[in-house]
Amino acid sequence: MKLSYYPGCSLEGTAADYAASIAGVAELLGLTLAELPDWNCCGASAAHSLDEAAARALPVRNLRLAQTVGLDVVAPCALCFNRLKAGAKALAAEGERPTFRVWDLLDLLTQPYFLQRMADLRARPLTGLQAVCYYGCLVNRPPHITDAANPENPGNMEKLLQVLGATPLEWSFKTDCCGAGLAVARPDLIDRLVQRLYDRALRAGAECLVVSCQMCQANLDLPQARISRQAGKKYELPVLYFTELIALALGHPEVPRWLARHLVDPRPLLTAKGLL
């Protein structure tokens, strides 16, 4: 199978970790991401909030682009496929409908197909592995962008885990907002954000978070240090991407590598679980 692939700014940057695991479980699973050529930032940053041309422009040329290779479009981060589809809505309330589809990578990766394969190829079953998914909020919402079937509920992470051989666990906060957006203006207001998080994470029964954004993964992994200092009590929570437990479990051998680059280290976790 092959697509177009849209990477977006922060995986050739902050998220390469992500890039990485993407590009390891595409292989195995014989999926060919051809990257979009001369691709440009999607302005999620902050051109649909300063620009409303901007806001429509800036996707609406990728799409053009992806017009001409003429493959389904697929994006790994919640922000890019959250403006791709804006500007392909956009397109289509003008009359001009793009002939192809633009995925979230981890919809992708759930559909039937890819979870045979993934349960045809897995080497190490992720059993005894508790963890909760959290989707963010902008993969999902608001449907009218994103099409999504059940935007306030998602369950294709929780029935790839089970694929995997994990135990997804229930909790009603997977679509809550971390407060990405606000890291640098209001980092007093995600710490609080993020805080509830964990503590309804650790509420669950949860050791470790899987996410599908490379904004959230940070968001959640990034300030665990400070909040433990601020709240006088200590977390610890790996954040994982969904994309890292599938090379887990299918057997990768760069995973160890990818897991080093975060800042709560998942490996004593996986390691105790007789995972790594």
Contents of the next structure:
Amino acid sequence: MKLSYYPGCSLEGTAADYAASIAGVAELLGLTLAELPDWNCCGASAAHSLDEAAARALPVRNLRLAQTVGLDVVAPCALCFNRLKAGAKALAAEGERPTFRVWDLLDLLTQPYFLQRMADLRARPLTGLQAVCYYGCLVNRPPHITDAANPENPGNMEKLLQVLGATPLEWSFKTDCCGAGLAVARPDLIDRLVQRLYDRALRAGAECLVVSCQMCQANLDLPQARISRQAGKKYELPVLYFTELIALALGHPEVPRWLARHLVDPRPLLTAKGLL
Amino acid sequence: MAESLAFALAENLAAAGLAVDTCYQCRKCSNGCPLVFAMDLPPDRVIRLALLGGEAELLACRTIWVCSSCETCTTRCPNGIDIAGVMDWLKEQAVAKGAAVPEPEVRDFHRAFLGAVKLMGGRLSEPVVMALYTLKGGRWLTKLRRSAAAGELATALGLLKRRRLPLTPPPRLGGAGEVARILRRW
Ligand code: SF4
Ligand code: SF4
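Since the one above is the form predicted alone, can you give the form predicted in complex with the partner chain too?
Expanding to the full complex; the earlier chain stays at the top.
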């Protein structure tokens, strides 16, 4: 299976670990991700906050590039996915319908075909790993842009974890906002939102959080030391990409190297579970 | 009429696909909003004021800048009002009209982001956006004084050690000129 791949800017930068795990998983699953030639930044929150015309034109340029390739497009970042979908909806409103589909990577990899492949290829079930799935905001919301069937209570990541043999825990905060867009300008605000998520995850019995977006990952992983300092109690919740868990269960040899690039080191937990 | 009713704001919003006139003040938007604790006007009041023409108050409020664009309100409004979209529209107006912005950090970060994408030829470089943002208006001095710089430096070093700070700029795109035209205002 071959798709156009829109990695987004941060996968060339701070989310190099996510990028590596995606490449590893694609290889294991026989999925060819052909990077969209000359793709540009989607404009992110900056564009839709200050310049609606640019917020539309930037993803539309990417969609036109994708149209010349003609394959479905997959984006691993929630915000990139959301902006591409918004661009596609804007074009559709003017009667220009792209002939391809825009996928969020988690949605793509939890289609029955891939879940079956993972079940077949599973080398090491993630037995005993207690995790909460954290979807964040923009993969699912707002549904008139994302076409998410169940924006308030998505379940595809839980289903994936079950296939991998892990134990997904129920919690009510899987789509609560972590404030990632404000991380630089108002870190005080995100500290409050993020600490609340840690507390709720712990209360649910979680040993780690699983995410499908590098902004959620960074926003939950990077400030953990700072939030611990301020709160006067130590939080140590690894924040794993769903792709890392797929690769771990399917026995990809590079997983420990990707995990070493997180700030909260997930290796002690996974070693204690006998998974590394 | 002694006082003129200011319908222009609601009409302009409607023209931008952001009609607010069906709001019946159920406050579902505000009740689900994760950042309402940091706002000076809860989202339902923003919509009400938009309907009543309270333009000056809205363009100067804190709410539109601390809104994280999480889209919870827009997803839940029983009347299909795009509240998050209204927040964005107001931000753009506030900047265009030179309103006094109570959260200059948020505005400047967005500006630095768009400026960095244009400068680097079409893709974002995270170190460049941080540099543009931090250098702006002596912000590094404020940071040093608040000793926020130490924490940020520790995070940056943590990323560097883990080979997650990109040391080479993103490639300049073939379409750099096209992107620069799209972002000409920044
Ligand atoms: S949820 Fe919609 S109808 Fe209810 S107060 Fe908010 S904007 Fe008005
Ligand atoms: S989009 Fe903004 S106003 Fe709406 S719920 Fe999220 S933070 Fe609150």
